[in-house]
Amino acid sequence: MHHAPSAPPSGPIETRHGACNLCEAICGLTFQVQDQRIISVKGNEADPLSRGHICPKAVALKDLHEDPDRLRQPMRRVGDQWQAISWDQAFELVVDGLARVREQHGANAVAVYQGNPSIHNWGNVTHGHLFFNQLKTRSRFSATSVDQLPHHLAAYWLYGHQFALPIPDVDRTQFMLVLGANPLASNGSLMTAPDIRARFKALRERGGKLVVLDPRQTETAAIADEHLRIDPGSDAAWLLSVIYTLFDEDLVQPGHWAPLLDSQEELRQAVSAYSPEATADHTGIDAATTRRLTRDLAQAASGMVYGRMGVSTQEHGALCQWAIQVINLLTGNVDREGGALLTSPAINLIQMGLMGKGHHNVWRSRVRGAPEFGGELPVSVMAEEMLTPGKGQIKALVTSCGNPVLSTPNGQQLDQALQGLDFMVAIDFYLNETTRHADVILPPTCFVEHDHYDLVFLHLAVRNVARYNEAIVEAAPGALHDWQIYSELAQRYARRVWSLDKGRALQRVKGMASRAIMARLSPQRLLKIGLKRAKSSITMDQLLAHPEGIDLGPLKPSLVASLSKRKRRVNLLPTLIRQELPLVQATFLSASMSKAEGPPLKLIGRRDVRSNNSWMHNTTRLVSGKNRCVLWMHPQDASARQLQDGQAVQIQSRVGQITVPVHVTDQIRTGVVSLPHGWGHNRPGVNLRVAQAHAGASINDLTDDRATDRLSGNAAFSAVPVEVRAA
């Protein structure tokens, strides 16, 4: 194994930079380098997005470069011990594996599951699809489902591609409302937004209003101009009324939307249940907070409604995040400086075609009849597939940067599932609560020992930039980067399908030769051809002349003209949003129902700075201080059930229970209680020391896989039903 030197550093120190691509907001870093060793890390105030900002997570990526337990090589599970293997043998085990499954049970019985830092490496976002493309199998899951899938419905339903995301123009805007999102905590999400502190009091300054809805006072709401406290899994019903009072008090001003909407009239008349006063009892949000709100949106010089994670990941979630853009178009905010527009990065995916624009429904989930979206299948179903016999049934898992285990509902069943498996193969370079059920892990290099350029975020970019980096430090000798081993993989795997297929040999012979050429490009090559592709004003020269990164300006106006171009009309009322209404209408009926009869405590999630996703709690720096693993619970719920702050409780949900300590406080709502994720690092035969040392539980373990949104499919993890107790 490859370990840091343990000599004294002696050469030159040089300055490198680099970027932080541990989240959404891809902050510009330099690093100090001296004798192949990282001695600092700081913001880079040149950088045009991040602007110097850094957080501690930055800090941490010469931990995770240097961690001991971060695998160098590739593993072979023999029984329950791991072997140390080469590449050529990891990689004939891998293809022999998975062709063994497909070959005995149909190319369906082979999974893939993709973590969020699948997108945070572009080695994965350029050569990943070459593997597992040739896998020819609609058992395809990734993360995308636990937390954003309703997204890129609404926007595939509007503006026909679900990757037209229009982000928060936050540098300039006049009135911001913001539901379910702790932009202070991620540093923006779906809206790469470094520095975010800084931009809302900006937003203050030039006189603008910041106003929050959560059930919890996150670090966000601490700082707005309002706070409300609405009940989790409400949030549809009150868009719905926004919606409502838009048309009831005259408030309807498209602009220069108005010759492309449709169905206005038939909207009014859809939301006629849903007026402030209807829904004030099932919110909590009384009806002349609403109506006042909704005309300071309205009224305001420029503005947006920008919700995430807590409006997405519930029941209702792909109803929350069509009404915010209905809401965002009817006001004229779409499309307008202040308001919410497109990117126009270096490298715009979406025009050049590499992005695709979307399906839905094509084919459901074998057992549970989900629908897919964009050729994956929700992740709820993923266990279930695994388990229930029958044709189809998955047999082998592919996981690429994923946690599932930790990071989806119901792990503890996920858990069960994977042990089950025929065959398993996981790309990571942690032996984590997941990858530990795998037959082998490939591990690619860590995030600094390899060049980086943000083909994704920089599409969800409050500021059009654009930024390439060269490696901080050398990879270790014989290590691969993730694009080589998917290359490599995609390769191996062909010739083994390709000769027990004789039948279709010329056009096997003409696909490997394609992938042939294309494995053989690097990331910078492939960036290279893509900026001239693009007809590009940025050329690879410049780039790695401003490794710093290059101002591209504000965000622009593009997408009324690109709809109008293509002579493309936005329904405001899609066909399955126009049947769920009525179904929505009885549902919030009976919620308020079973309200007036005590129900059990709702659970909902919350995030932490220094955590992100659960491999970044084995660093000390990380998980250092007070136990960030504990339940919030108000003073009057936690005095009901005589419990003191510190405690020990159980917690128990229609699928699990687990013990935390409890925190009482008064900054969260009553009837609700918080737990963060990513923590439950308290599995056998993991090898994350510093983690275990901080095991945490999991709040997956409670989340139920039964709990979806009905329409998208997405995990609901929002507003769960939980019994709380003393332990």
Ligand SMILES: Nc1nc2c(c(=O)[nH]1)N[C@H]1C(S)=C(S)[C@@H](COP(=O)(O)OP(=O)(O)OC[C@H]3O[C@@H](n4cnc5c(=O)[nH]c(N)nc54)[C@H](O)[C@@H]3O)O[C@H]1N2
Second form
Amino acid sequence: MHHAPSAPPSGPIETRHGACNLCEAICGLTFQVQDQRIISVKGNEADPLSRGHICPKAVALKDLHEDPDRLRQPMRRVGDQWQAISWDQAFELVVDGLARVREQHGANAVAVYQGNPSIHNWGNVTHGHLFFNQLKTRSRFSATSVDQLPHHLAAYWLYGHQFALPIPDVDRTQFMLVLGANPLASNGSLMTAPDIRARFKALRERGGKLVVLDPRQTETAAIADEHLRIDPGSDAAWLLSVIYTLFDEDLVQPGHWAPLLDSQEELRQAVSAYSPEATADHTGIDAATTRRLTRDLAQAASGMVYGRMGVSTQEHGALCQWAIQVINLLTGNVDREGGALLTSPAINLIQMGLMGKGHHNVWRSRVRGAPEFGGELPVSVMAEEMLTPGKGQIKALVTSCGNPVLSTPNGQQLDQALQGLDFMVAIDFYLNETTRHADVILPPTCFVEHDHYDLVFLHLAVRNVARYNEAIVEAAPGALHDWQIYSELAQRYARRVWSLDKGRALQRVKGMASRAIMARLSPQRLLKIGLKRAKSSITMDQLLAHPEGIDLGPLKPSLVASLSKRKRRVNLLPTLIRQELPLVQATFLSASMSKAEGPPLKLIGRRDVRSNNSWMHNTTRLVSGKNRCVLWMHPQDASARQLQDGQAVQIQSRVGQITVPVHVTDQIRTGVVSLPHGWGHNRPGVNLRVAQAHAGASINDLTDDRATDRLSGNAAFSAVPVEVRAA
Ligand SMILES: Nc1nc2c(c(=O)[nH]1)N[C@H]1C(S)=C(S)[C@@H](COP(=O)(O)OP(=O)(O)OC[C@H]3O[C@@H](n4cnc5c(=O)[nH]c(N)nc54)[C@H](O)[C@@H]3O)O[C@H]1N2
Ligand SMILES: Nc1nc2c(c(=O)[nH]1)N[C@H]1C(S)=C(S)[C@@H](COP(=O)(O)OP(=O)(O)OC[C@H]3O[C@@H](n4cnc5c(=O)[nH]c(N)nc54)[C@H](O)[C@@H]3O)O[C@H]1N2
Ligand code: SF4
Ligand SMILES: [Mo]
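Here we have the form predicted alone; I need the corresponding form predicted together with this ligand.
Full assembly next; the chain just shown is listed first.
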């Protein structure tokens, strides 16, 4: 550890403001620091967005900073031993390893996987592309395709931009219908809404209504007006029935959207088979309820349907997210107060043209033919692209901020695939299930050691705010931030590849020069430049004077105006959806499998407030207490299998099996079982001592890399068929 806590602390106690970057809620925090040691972490009441909210994970930022297992020097693997090396050596090894694979096997043989914190740590956003774009590889993967990819596809289809994501106006809405999201545990997603409990309470106090459709009685369902235990994987059918009912009961009222919508009549015909009566057996939601909720939504002063992970990561994820937008459009709720609106952050990367509008299916993966989206392939195909010989086979990998062995489907297969690579580098500060396969690990500083302006989640917040925070404590001498690692990699890689490719020298010199300048500017400098370029009303000085954040007010309508200005219309029935509907008809109009005799159980996920995807398990504060990596099962299903609460059970799927304890509870739909993701720290070679002592097992050793959403390629984590028996 770089600080030597031998002498008792004696310096003054300083108060510093920061934001938590662990989840999308980005809560404002107040730290007390003495002699460069964090002595307390509290929610900041003055923060205009989070208003003092905090969850147990924020306090663990201190543990992360102090964690003796966190890597603080570059590491090189020699056999199964790790050696600390200098940064200079490490960069040379990495550049050399990647360039060699590219020379021998072509650019697509070098793959990239960017994990979730890539968007939570702004240095990755400002500088990652300088390096990754130079690899010129089509083998790009990220956590997007185990998460929100269907949202981007729907936005791309309907609004012409993958990041045109309407955010629920939860603070003003009168009706909110939540499918497949549990914001009380996740703290909101594609809806930065810290202290969502208070926000939901306020919604109900002003006479609004909250309805949850989830196979499990979640923390969110427990405080809702109504909870319906929908059968997992059937949401698309239910949403089509809502669209059907809007037409059938004459409830279509697009309001300000009316002049912009195309294909309304075609849409009506396309959903004509999906009456609530026809889909009820499949979804488990009776027709009268579907009709009543549709009426409630359509007649509410304002409202919206909001669907997240549970409906994105299923076989019909894209269909679900398209249908949700269509319902919100047909009820006039997109881009209106109390509905779902685009945000207007101080730095608007979309408006500044810094985020591409996207493209889909321009190329396909080599082995399976899965479509790219926005230049990335679905991560469900990554292992097969490594394991299948032939031209274009992936031979090298760069991972950054990710742990795909635990977080992507069929983790065991990926584990094997990583073993066979010629070269791998991980930009990460832990030696975990994925990075243990690397040849070199480049560890950046951790969150409290660098400054932060949230370039991503301020675009997704339920209220417009701006907030910049300086580092809470000093980084150790010689430590590098993520952006500095990328800056170095970008420059060294350019030099190396350039020296081998003299034919295109001139063009490259120009590219290199601008990249080199850009690479040396810190994220803070870029923010300052960005604020000026965006003609923002906010200056860097104001941000520095207000570390608690600056309130920019509630969400404002903008989408209809901007589409009208560009003369862009909205086609309610994109071609791929038009083609998809007849293909799913047979499934959606039949009774759900769970009602048939002796079907497999359907496995779904579960998030817990004290867990954060596959990491933050190396802090005693978050893993102590009851084991949370347990399988939830309904008493009827347990007694049918003669299983007792607490007993070890073996879960078997097409791809693998794991053993965990069972928790028998009626808080889950019959025929459905639930297990959290991100556990399974018992693989050899991992160095996470606390996490290893609370290892659990990985749900992604059960989830299936072949089970994807046909349209988007997103992983289908919901409704994985499994058998469960006593271990
Ligand atoms: N079955 C199932 N699987 C799932 C999900 C599910 O619900 N069910 N959820 C999916 C979702 S939504 C997501 S987003 C993914 C997440 O999956 P991933 O993005 O693959 O991984 P994480 O678990 O977030 O791990 C983050 C890694 O980044 C490192 N890290 C943390 N901060 C930084 C930083 O600032 N810089 C660098 N360089 N590294 C850092 C951590 O040490 C850790 O190794 O999991 C997905 N997998
Ligand atoms: N504490 C904590 N917070 C987190 C994270 C974390 O790991 N821990 N991860 C962060 C990340 S990366 C993300 S993407 C967000 C995700 O945020 P949310 O989308 O709110 O995440 P979940 O809690 O997984 O909620 C998914 C819900 O869908 C339900 N579900 C499963 N299958 C189906 C189905 O077929 N139909 C329906 N209707 N429901 C279904 C599940 O029971 C679950 O309640 O959370 C973020 N916040
Ligand atoms: S809810 Fe918790 S983990 Fe998420 S930003 Fe707030 S304090 Fe951090
Ligand atoms: Mo996520």
